[in-house]
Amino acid sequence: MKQKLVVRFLMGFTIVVLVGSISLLFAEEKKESKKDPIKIGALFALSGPASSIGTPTKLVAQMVTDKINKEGGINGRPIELVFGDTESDPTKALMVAKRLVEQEGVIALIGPTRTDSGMAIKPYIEEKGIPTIMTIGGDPVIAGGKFGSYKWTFKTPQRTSTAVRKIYGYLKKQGIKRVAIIHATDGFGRDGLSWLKDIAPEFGIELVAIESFDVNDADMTTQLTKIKSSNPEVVICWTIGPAGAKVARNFKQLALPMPLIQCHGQPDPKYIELAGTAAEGTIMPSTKLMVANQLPDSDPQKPIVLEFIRLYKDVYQFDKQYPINTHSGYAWDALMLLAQAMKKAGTDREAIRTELENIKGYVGVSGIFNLTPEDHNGLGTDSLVIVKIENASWKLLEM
């Protein structure tokens, strides 16, 4: 009897020391997991005809990742980056959605470049519960309704929607009201004619002509001339890339005497260099980022619109091969937002996703964002400017 009890006694002691040392051992893993970074995705294109931008949007991506981890990164943790390549290809886009989330194990996604690989990850991010934050142009990753649920889909481009509604505000005061309309068949292309369209009625707007163009066309020639037949007041351009300034340049060809308004994908020193003269008089709504120093004191954008231009030029010298465009702050912001809601929400997913579709005031790169359970973009109309360009610059018409 005596030894059971000592048997009994031993045994027990032996499972406190190790009940102990369990407890000893998981504490000082989840002190441990404290400095783990967190992980987030970012696909981009980095290679394919939207590499441009998707290039200097990852450059971008690890510039401000290196400002939040040396501000003490998220509650002590700091950010990594995991990056994929779209190649600009829809398909290859979920491919790279899915291998960041089932095998890097990121908790947030931001990315990709083009509407089109936007809509073809859509799916798999809210299915999955995946807080994604899209650096992507067009409307329908967030407009609801025929277009599936938006849950965890987020963008921080200003909506096609916005831009439509800034440049008919713009050809309102200038008393036009014929329009002319050539746009892109991609994804983008395809909702800007739509919104382009839809919002016309709204202002006055009555349009004479609509014609298209692949992205890969070569030239526009035939599409221009049937336009000059409508004789309209003014000529809207949606598309983003190369194929903008073909559209510039023969519509310089044609010798077409009413003004050109591209886009708000446009804005981009690339722009200018493809184009050549024929970008001379060129109108375009753009983030505030192209004139940055004739922006005026009052405005709250200013600092950090200058702020950004000092790190991206000054001290990461980015500029040097990819000089700043409207598209260059999106990544900037889409990381911003993330931060702020994970220092609220930590790393859980859906309380991640809660607090950005919250976030009021911030005060960003490319607008002041007011995001509603509605709303997964938040920019009005004033977060954009009317630019024209004069002598290879931007100049600002109106804020």
The other form holds:
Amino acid sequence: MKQKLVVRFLMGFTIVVLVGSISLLFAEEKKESKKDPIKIGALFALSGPASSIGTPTKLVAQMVTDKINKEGGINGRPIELVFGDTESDPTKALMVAKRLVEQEGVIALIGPTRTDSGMAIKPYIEEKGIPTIMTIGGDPVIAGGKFGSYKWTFKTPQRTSTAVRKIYGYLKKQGIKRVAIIHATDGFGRDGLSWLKDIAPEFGIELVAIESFDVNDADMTTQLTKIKSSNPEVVICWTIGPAGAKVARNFKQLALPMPLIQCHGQPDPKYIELAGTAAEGTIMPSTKLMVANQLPDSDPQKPIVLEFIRLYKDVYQFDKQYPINTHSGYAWDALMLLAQAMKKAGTDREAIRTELENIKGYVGVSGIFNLTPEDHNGLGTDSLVIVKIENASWKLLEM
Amino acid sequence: MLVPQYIVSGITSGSIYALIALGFSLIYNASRIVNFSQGEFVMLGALFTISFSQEQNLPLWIGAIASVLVVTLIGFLLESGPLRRAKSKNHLILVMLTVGASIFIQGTSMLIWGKESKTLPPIGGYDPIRVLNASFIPQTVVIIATATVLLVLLSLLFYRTKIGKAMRAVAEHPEGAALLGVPVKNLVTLSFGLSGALGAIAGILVTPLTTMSYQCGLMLGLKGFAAAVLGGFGSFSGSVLGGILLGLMESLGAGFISSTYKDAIAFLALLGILFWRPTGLFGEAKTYRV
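Please supply the corresponding structure for the form predicted together with the partner chain (the preceding block corresponds to the form predicted on its own).
All chains and molecules follow, beginning with the one already shown.
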């Protein structure tokens, strides 16, 4: 008797599940044929240490998708973003990328947030042939050589080497030769260090001291003291996030007489908030977003940057929670580039990839993109400006 | 010429570790539990103070007191909720519960305060004090003074009062203590509340130096834990000295050898000391008659 009941229950359950899943399938299909959206996967760090960068990137991705869809989408078809959370973890990033491609069937990917996450998903997307526009700082993803081919991988943020050249170019004009470096020991910091070392001879710069710190350290005065004793003309700090502000404070605490230069990851109101008065006088390379109003009217990027700021601040009001920083535009540019390629190439992955490689003169928020099969970033030093913090605001120092 | 600054820098980081290590030792002394949520108490203390003082516009000191009270309450709740209601009283399981609580608190804090780093103004400003060739900001002095005062208060509490005696009895043998009429549960709850307060004070004081966000408690907690192990788990003076020693090892390692390997140097030294004295510098080796 009892067994019969169990059998009946099991049968009933099976039927319910079957009917349920079939009707779900139909529902899914209906939706598909009605709107026929193009699915794009967007994976960012929505939790974990990099989430303060990943979350606003996601908001901007949605904002620009709405804009593209309002303006007619991709030849009439709307873009549908499918989001994934990398949890700031390379392993999770790879799992999310696989899920987006294999279960959600996305055509292309944008993201992830961190260089190590980018490196983790790269072999997979290269093997599968998924056009991917990354929003990460580090260069290895599109460096080739020992880092593997980058046929399918693109990225919108400036290369580290571009930022390094911008800084060294500025120093050369000032006649500065003796430079000390303090960098974080994470992937971002080490990437910066290797470029700072490699490019220094090109500009006749001598690195007189190289020190490092962990981003969680409370105090960097030991390293800065060592740097002080090497007597450099300027100190370059290479890190992203609150650690940069801690370096600035320790810098002031020790009353180091030379200027402090931060990397292109630091132009962010948060830096001024966390470093307080110690932020005064810091020099850094930045995208034009931080000094939009100070740009000359002849700058072709000015209208785009102002439009971005208007949407971000006035229409969507993300500014209250995530004040605009130098990185805000990367997801905008990633999706705009993808949309531009898809308008010509449709949804064939190989065609999108080829089209992306040949985009010339796209005027974006982060710069004017000129991509080639060799250069999967397309931004030069002209996409950055040198800014200086004065009276707790950003001053355009040099174009 | 460089050494004074190395030492000051080491003491600055070390005093932070020391303050956090005290909270670990307090709970351990009263219950033999290692509370891995201790770092979260630190984070909560800081973030509540930031909310009270910067969003509710209360004066900083009122915000700080309110925050300490709130985190004390959270300490009470942690003990009287999940830990007391756990079916197993096995210490290992209770320790795992504190790990779970830590993850829960982190996640909730992320939803409440968001993911951005925040900071508090330091007591006495950012203007450095110069001694010999070293400079430090007044906050460092405040942290060391607080750690010393707390060290004295805790030692008095545990070794000079009846409550302290009862707490030690509970830790040594809960059943025996209960038979003698010691209110075991209340005392354990009290110790969690107190270490919540300690953590909150630590958080409020270190934030001007470290900045704070929802995930900072974890790293601070781990360093505090290492400091407590180094000094001898459960010893208050050991916690403070262990913290400062850990900070000094990091700083001198960075200064004289290499800043790239400073964490490795500090942890190698930690391992070396633990080989030499497995109970930590001030830990008492317990011998039992069988």
